[in-house]
Structures are given as C-alpha cells and as structure tokens.
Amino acid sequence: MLARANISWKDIDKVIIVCVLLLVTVGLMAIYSTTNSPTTSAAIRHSFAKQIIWFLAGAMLASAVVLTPVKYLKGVAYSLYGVSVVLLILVLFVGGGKGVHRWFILGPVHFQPAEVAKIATLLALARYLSDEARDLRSLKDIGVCFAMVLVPTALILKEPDLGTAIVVASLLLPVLFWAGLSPFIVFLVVSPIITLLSAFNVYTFGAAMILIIVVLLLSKRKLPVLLAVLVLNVGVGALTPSLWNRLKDYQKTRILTFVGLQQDPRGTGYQVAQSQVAIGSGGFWGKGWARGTQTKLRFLPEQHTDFIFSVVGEELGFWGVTLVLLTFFVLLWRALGIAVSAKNKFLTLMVVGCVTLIGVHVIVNTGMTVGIMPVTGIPLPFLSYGGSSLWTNMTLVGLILNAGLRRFQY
C-alpha cells in the first residue's frame, strides 16, 4: 500500500517512534513497581500484563492508521464524528461507572466513548476546515467550528468527566490559529474566558476589565464591534455565579483547592499533597526502581493511572521526570515540524490537533502532580494504566506519521 503512494517505510519519523517507545517503558516500569505488591489485589496485580497486551494491540492499531490513504481518513472523518456522539448520548442513560456514565462496560472490558470522540472531533474539524471554500472571516464557518467541538464537549461534561471535556475543548483555538483565523478573534474567544476566571473577585474582575479594554482600543474596530465585545465580557462576569452554582460539590471543592482558597488535606488536596511529597522526596537520582515508600506504603492514590508521573518522581528522581519531559517536547517537536512541512492542508491542521490533544494531556496531567492544575483526573500519555487512554494516543501517533510520510503530497 505504501508503495502504491510512492512512499517507503525508511521515511518513517523513527525519531517520534523511539520517544513512544521510551515512554511507554518507563510507564510499564512505573505500573510494575505499583502493583506488583502482596498488598494490592489481584485485579490490579494483572494491570502491568493487561498494559502490554493493550500497547501491543495499539502498536497495531498505529500501524494500520499510518497505512491509511489520506483520503480514507478525510472521508469518514464526518460519520466517525456522527458515530462518536451517537455513541457520547448513549453513554448516558446506559453507560456505568462510581457515580458517573463515561463507559459501556462489556464484561471485562470497559469501552470509553469520549476517547472516541478526541480522534472524530480532530478529524472533523480538520476536513472541515481544509476545504477551499472555507472563509474563517464568515461567522457562519467559525460557529460551525465551535458548534462541531462544544457539541461533544458538552455531552461530556454531562457523564460527567470534567478533564476529557478540556481536552476536546482545547483543540478549537490552536486548529482554528493554524487554519488562519486572525489574532483578534482569537482573542475575543479567549477574553470571555479571562472574564470567567477573574470575575470571583471584584478587583481581579476589575483588572480583566481594564485589560480587555485596552486590547480592544489597541484593535482600532469599530465601536459597536468594541461595545458589543464589552457587553459579552461583562454579561459573562454577571453570570458567573450562576454556573458556578451548577458545578458539582467535588468540583468546586477541586477548583478551590486548587486556587488556595480551600485547604483541604484530607481530600481533594490529599493527592496532591501525597504527589508533591512523592516527588519531592525522589531528589535528584530517585529512590530507585520499586523502592518508592509513598507508592510501596500505598500513601500516593490512583498512582498507576492519574498519578503515575509522582510514581516516576519518586522512584526515578529529578532525572527520570526529565526525561520523560524531554522525551515530550521532542516527540511533539517532531510532529509539530510534520505540521509546518505538510503541502496538504487536512495533514497539518490534523497534525496540530493531534499536538494539542497530546500536549494539553501532558500539561495539565503533570501540571496536577505538582499542584499547580487542578485535579481533573486526565491520564498522562502513553504512560498511565489504560487500554482506551493507550489506544487514543498511539492512534494520535499513527496519524502524525501518516502525515510525515505523505507531508509532501498535495
């Protein structure tokens, strides 16, 4: 089939294939160290062998996606999306979980729809966008855009999984930059939520306030274009309370904590304590491979899932989490130069999204380890115990080296 295209498989990025490798590794190593104890039960105990069973099957699963002609995947990237959301409203009156409808569980295996719906939204609103005839000075293509990303995100919300709908979320800005959209809408996009953010205080309200305003009269528009702007922010800042009342009590209580409004030690804020002792006491060689005391004592929860980069932390040390942070910035350093290189509009706008699906998960995922994000419960990638979490990314991969053998194909 390659040849068939005029491409070989030495033109492969092996560059992005050995960081795959290396941080799948670590992350199986990782897995071993926390479950392979008398303490855990048996269930989790088979969690390293189930890892290398799932990176296999998705090694597969990357090498048919790089195998795919473009035009297979421009052409079903609409009724995956369909299927995807199809899928996303069904997940809620039947789906299960401890207090929350994210999966269909099929007797040992549990399937989760919203990981499908990262891959169709990309792909979606990558076909979209590369069509000639798209105008992204039109309100109407930019609604479109936004309509096709917050649909899925908001039925997400609803299971509800509060991480895998940011995620979703993050791929409309960057893929719309790429595609050409001008600074200052993105910047209107972007103040409604600065006003969010800062309308819990009247002060740092102000302050958006006051920012919002210069940047608008720095734009030189038009005044009813800088009126109706200003309306927008300040109704946003009027309703905020309002939405916040709808949030769930575990979320508000994540969000306070996470601002330092709420010290909450014995909760929310128990993980990430637990996490930040993790890491800081791997100091800078590690306590050695299955020698962590936070991870062998059981002190660090969800560790060989959510929290696996404390696991790293301490166990490996100041390296070992540098590693694996470099090991990151290279691979998406990689695809991103895929993403400059490619002639075809729907391969680089594809690749961004597959950058910003990969690299949010890696920012807010470590970014909770250390306190400085939110819990959200998202997986860091390639690392983190999880079939579906597993087969999501290396099918990102497979498609970002779809793109690197086919990037000077028009």
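We call the rigid core whatever largest set of C-alpha positions still superposes within 1.5 Å between the two forms. Remember, predicted model here, so these are calculated numbers, not experimental data. Numbering follows the first chain given and starts at 1. What changes on going to the form predicted in complex with the partner chain:
- In the core-superposed comparison between the two forms, the C-alpha atom of Lys71 has shifted by less than 2 angstroms.
- After superposition on the rigid core, the Cα atom of Trp244 is displaced by 2 Å or more between the two forms.
- With the core held fixed, Leu323 shows a CA shift below 2 Å between the two forms.
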Second form
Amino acid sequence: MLARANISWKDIDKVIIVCVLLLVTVGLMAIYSTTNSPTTSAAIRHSFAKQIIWFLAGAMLASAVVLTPVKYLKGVAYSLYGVSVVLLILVLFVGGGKGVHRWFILGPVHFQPAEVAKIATLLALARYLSDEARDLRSLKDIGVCFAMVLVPTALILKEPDLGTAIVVASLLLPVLFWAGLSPFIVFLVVSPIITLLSAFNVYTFGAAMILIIVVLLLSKRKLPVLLAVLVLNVGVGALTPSLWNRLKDYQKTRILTFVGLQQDPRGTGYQVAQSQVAIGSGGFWGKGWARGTQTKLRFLPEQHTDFIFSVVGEELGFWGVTLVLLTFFVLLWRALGIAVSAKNKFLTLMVVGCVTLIGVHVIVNTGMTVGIMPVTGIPLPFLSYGGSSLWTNMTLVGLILNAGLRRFQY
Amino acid sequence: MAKRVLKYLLTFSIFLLVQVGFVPLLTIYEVAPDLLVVGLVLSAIRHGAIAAIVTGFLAGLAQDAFATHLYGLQALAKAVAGFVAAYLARDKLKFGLQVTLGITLATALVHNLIRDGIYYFDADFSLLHLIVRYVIPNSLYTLVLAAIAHLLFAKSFERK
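Okay, that is the form predicted on its own; can I get the form predicted in complex with the partner chain now?
Okay, now the whole complex, with that chain kicking things off.
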C-alpha cells in the first residue's frame, strides 16, 4: 500500500520508534514494579498484562494511522471534531467517575471522550489553518481558531478535568504561531497571563515588567501601541492583588484548589510530599528495579498512573529520570524536524500540534511529581498505566510518522 | 465519506449485537464462531488495511465492553486480524469461495491464537492443547459462518 503512494517503509523515522519503545519499556518496568507486591489486589496485579495488550493494540492503531493518506486525515478532521464535541456534551449528562463526569462506562470499558477531543481539535485546527484562504491578520480567522479550541476546553473544564483542559487549550498558540501568526500577537495574549501570575510578589512583578518592556522595545512597533500594551499589563498587575483581596475566603480557597496551588495535606499535598520523598530517596543510581520502598510499601498514591515518574526516580534514580527526559526530548526534537521539513501545510501544523500535546503532558506531569506544578491528574505519555491515554499517544506518534513519510509531498 | 463511515458503524453494530446476543446460543462445548471476524474479512477485501485495522480495533473494543476482564484483548486480536486479512487479500483480484474461506481461516486462526492465547495464559494446559481444544475449533466454526455468509451475500465479497 505504501509503495503505491510512492513512499517506502525505509523512510520511516526509526529514531522516533526506538524512543517510543524505550519509553513504553520503562513504563512497563515501573508498572510491573508497582503492581506486583503482596499488598496489591488481583485486579491491580493484572495491570501489567493489560498495559502490554493495550500497547500492542495501540501499535496496530498507530500503524493504521501511518498508512492513512493525508486526504483522509484532512477529510475526517471536521466530522471527528463535531463528534468529539457531541460526546463531550453527552458525557456531562451520562458520564461517570468519582464525583465527576469524565467517562462513558460500558462494562469494563471506560472511554474518555476528552482523549478523542485532543486529536479531533488538533486535526480540525490544522485543517482550518492549512486552507489557502486563511489570513492570520484577520480577526475573524483568529477568532474561529480560538473558538475551535475553547469549545472543547470549556466542556472538559465542566467535567471537571483541569489537566486535560490545559492540554487542549495549549494547542492554540503554538499551532497559530507555526501557521504564521505574528509573534507580537502571541506575546499580546501571553503577557497579561504572565503579569497576572507574577503580580503577587513585588520582585516577580518587577522582573515580569522588565521582560515585557524589553520585548516591547525589540518588537519595534509604534509608540502608541507599545504604551497601550504596557498600560494594559501594568493595569492587570496593579488590579490583581486588590481584586484578590476583595474575594471572600471561600472564593480564594475555591480558586487555589481549582488551580492546584492549595493542597490538602491529606490529599494532593500528601501525594506531592510522598512523590518528592520517592524521587529524592532514589539518589543517583536509584534503589534498583522493583526495590523502591516508597513504591512497595504503597506510600506513593496513584503510583502506576499519574505518579509513575516518581517510581522511575526512586528505583532508577537520577540516571533513569535523565534517560526518560532525554528520550522525550529526542522524540519531540525529531518530530519538530519533520514539522520543519514537511512541504504540506496541513502536515506541518498537525505535527506541531502532536508535539505540543505530548510536550505539555510531559511538562505538567513531571512538574506535578516534583511539586512545581499543580496536581491535575494528567498521565505521563507512554509510561503511565491506562488504555485511553496510551492509545491517544500512539495515535499521535502515528500522525507524526505519517507526516514524516509524506514530508516531501505537497 | 461520512455516509460510508456511518454505514460501516451500523453494519458492525448489527454484527456486534448478533455476536453478543445470538452467537452464544450456537456455542458447542465452549466453541463459538466469531461473526465480527467474518465482518473484518469483508471489510479488508472491500476497503483494505486501514479500514480493516481501525474497524477491527473499534469493533473489538465494543466487544470488550461485554467481556468481564482484560479489556483491550478483543481490540488487539481484531486489529491484528484486520491487518492479516488485508495483507492476505492485497493482491487478489477475484474473491471466489475458496479464496475467501482461505483468508477467513488464516485470519480466524491468528485472531483466536492471540485472543485465546492471552485469555488462557494462566490456565493449566499446554500450547498444543490450547490450539487443538480452542484455536482450531473456534476458527473452523467461524469458517462455517463465513461460508454461509459467502453463499448468501457473494456480491459483498468483492473489492470496491
């Protein structure tokens, strides 16, 4: 089939495949270690076997995605987006979960529509922006892109699933930037967020303002524009503490808990503390595979899902963690190489979206386990236990490899 | 294209319902045919590898919803089966009864070997027993179903 399309399996990016295999292997080792102790239930002990089955099924899925011609991917983009939005609405009414509405539960199969929404939004955005008629100086076109991302983001937030919502929302700016949106406009969107976050401390606020002024001066825009942006940012910064102080205590608590900055010492705070202890206790060489005390004695919660990075840190130590992060770096670097060299605009935008999705997952998950990011419950790609997440990531890799094979096609 | 996908979804939903609701009644000493494998061969012949793998994966996942444990197992077995069927059918121009049944038998054998091999992994019997007791009988039973389907709907087994 590939031969008919003038492409050959020989051209497939083998480094990306090796990276994925390496990550999945480390993940399987960690899952085996966490799920094989006398204290674990039979259901959890099956996790290792299940993850292998899911990986093999995911590999088949990725192969199908690699084989799929670009015109089909493009053709299915809007329909898939429509279906994913309908599913996200439906799950709010009939979805299940522990106090949330995230899953369609069909017997043993738990299906999370937000996972489909990630890929659907990415494909729809890439298709919309790859149209020759689009003009990124037009507010209408930019507005459509914002709406395209914000609709699924808002629905996922409603479930509520902050982590996945952040991941989907993160697609917008990198893809728009790659499509040709002026860096100045990207800066205009990002700078008030930086100001808002830095406004609680005079030093961070000062540093943020210096950074913003330097960027504004380098942008060489007209003086009134520069002043307007500066005033906007100073205004946001000046108003934030006073608005914050006007909020009632329960409102502050609600916001802090929502973004994960306030942690219940028996809940997320406990998780982060145990995770930090696990990673720190690993030292340089680690305690050895399946010998982690935090892991074996089950101090570490959600260890085979969201906190699997801590298991790697405890058992394989600094070198293991470095290996995992380097492998992710190589994978994303190779993928970006494909994005740079692809002649077809749809393909290049699609790959940038894939890189963003995987990259944000890695940053938020590893940041969460070492305590510098809110605990949002998003998995580490290819390592964390879970079928939906693994299949989504395998599909993303399939899309990247597909683009790599067809990178010289217009 | 959306119309074709919808037609596919409907067809496989009917196959699935029959498989889950009706086929258990045909079970003889734990040996049962798999209607979805016949559907996969059909999809591989008509639309090629991508359609067969994706359909196999989704149909298997839906079938997993009726299973009690190891979800993903049917999805894996059927995705591989879809690939095998498409691979065997790739250069064929005519799909007479023998060719169709040959492809179905090979597909069913691979499918059942994966599914039963993993399902009975912990069981206390040898690989030979597994093949003789489960894999071959299940595949042959599926073959009978495929033969009936081919005789009734011969036109459906043609490349699109």
